[in-house]
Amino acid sequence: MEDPWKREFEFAVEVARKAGAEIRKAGESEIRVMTKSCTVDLVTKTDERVEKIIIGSLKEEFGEGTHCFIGEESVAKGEACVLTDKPTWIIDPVDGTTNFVHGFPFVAVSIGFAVNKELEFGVVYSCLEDKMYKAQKGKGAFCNDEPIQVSDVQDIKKSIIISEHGVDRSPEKVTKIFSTMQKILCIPVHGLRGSGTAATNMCLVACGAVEAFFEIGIHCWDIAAGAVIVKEAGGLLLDVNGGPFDLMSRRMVSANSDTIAQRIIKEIEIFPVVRDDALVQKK
């Protein structure tokens, strides 16, 4: 059976690599000569420049108006964050901007592609590591063209769990986040980790380096590509309450197995977040 999205998938890999080169260039030529306190404008400009490269390249390749786009920087500027049945690219141009500023070596380009609200493929390029993760629905997951799969650990006490504390520093949310982490750590698990980028975290689940990743407060562009990669590597995705995964809900558990996922879910202290598709942007 012919793959209807083969061309899009192969081009996504190509444009992700191109975007990653731009990120490395910005880091090498500009950030090193600036103080940390002066990098906010640079990060914003890099995000915007890389997103323009990605979306511009896609429009040039496939034609203006043929596809829809959900991009982190576009949404920040007031574009709608609505997933329709149309072919839609879901893009995080620089996932891990704080890492980028500090030279912490986990920064990713994340490109997901959905049709009829179903994710068809995902590409995550961890550009400072030069690791290209990719997956198409029903075709397996790969890192630098080598097949990857989730770990076979079923004992939560032998697992490594990965999570992030998010960007919301309100005391009530921070308290819930760290209370959850404390409860999981005291199961006990082997360890808790955080790379600073959701896309990379999901790829770490997919390649078996960690058993699960969970977070409340992420966005669809952080996890769309990674969701396909985790599934195709043999993992699963759930809501933090144990229900079905919802890309727009801003809450997710990705894990190597239902056994590990359900054990983590028992400990998660849920707090409210506004859905991506419920945000009303003012232009």
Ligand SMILES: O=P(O)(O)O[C@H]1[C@H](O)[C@@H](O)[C@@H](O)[C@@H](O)[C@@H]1O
Contents of the next structure:
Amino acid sequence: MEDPWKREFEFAVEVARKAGAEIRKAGESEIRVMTKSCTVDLVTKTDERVEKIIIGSLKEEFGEGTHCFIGEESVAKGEACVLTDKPTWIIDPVDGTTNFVHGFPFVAVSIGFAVNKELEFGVVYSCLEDKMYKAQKGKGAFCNDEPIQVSDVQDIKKSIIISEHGVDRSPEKVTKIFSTMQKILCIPVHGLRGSGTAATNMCLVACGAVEAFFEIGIHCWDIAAGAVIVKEAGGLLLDVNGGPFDLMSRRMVSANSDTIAQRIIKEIEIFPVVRDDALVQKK
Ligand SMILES: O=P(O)(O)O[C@H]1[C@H](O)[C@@H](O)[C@@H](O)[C@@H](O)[C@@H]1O
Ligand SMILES: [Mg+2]
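Next up, the form predicted in complex with the ligand, please; the one we just looked at was the form predicted on its own.
All chains and molecules follow, beginning with the one already shown.
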């Protein structure tokens, strides 16, 4: 099978590893914490610096203007968040920023790549675990170069389900989030978990450690890379209402099978979120 984005894929792995080393080094010194949308939506100088390193490296390697970029911290500063047909890098430089600030050991660099709005490959480097997850469309999923695949558990009562509460602390949303989690927990499932980073959660689905991850409120940069990795590991992605997966919708179910996905979807109490491509952009 032809491999038109091989060079971009291989370079993305290199850049993710370099970014991960920067995060580990930064974690050993004073971390300056700032906030974005609310007091618990944290960002650090490391997030911003690492994103600049990633995008700068990609522009140097592939030229200015040939590719588009959607980066979490660039969007936070007003850059557009619109997926066009052009080759587009979808980047979360530090997924699990709150974990990074607290020294909770799950922090990932997430680099997805889409062409004609189709995800071509994804790289997630869990840098404190030194686990490099990667996948190209049609070519399987790997962790540290070993093939990975989703769990074969079909009985929801023998599953672990992962989700996150996100950063929105409005009572109506928190109530729906925890009501959903309570319903799933009391199916009962073996357990509920959350690593604090969507990208890592998706890789845990892909390697069969858990059966499903769902969340309402994530962003395209959290899940673009993980989406390819889950699919190439034999999993699937759906909207939380059971419809087709929509990268920009800020909601998603990723699972090892449709059986588990549909059972989760039955319990999810949906609340509205503003799409990534509807975010107000810099004038
Ligand atoms: O660490 P982030 O890049 O901000 O993304 C996290 C988010 O902060 C957290 O609230 C959850 O939504 C996670 O799933 C995200 O990866
Ligand atoms: Mg993130």
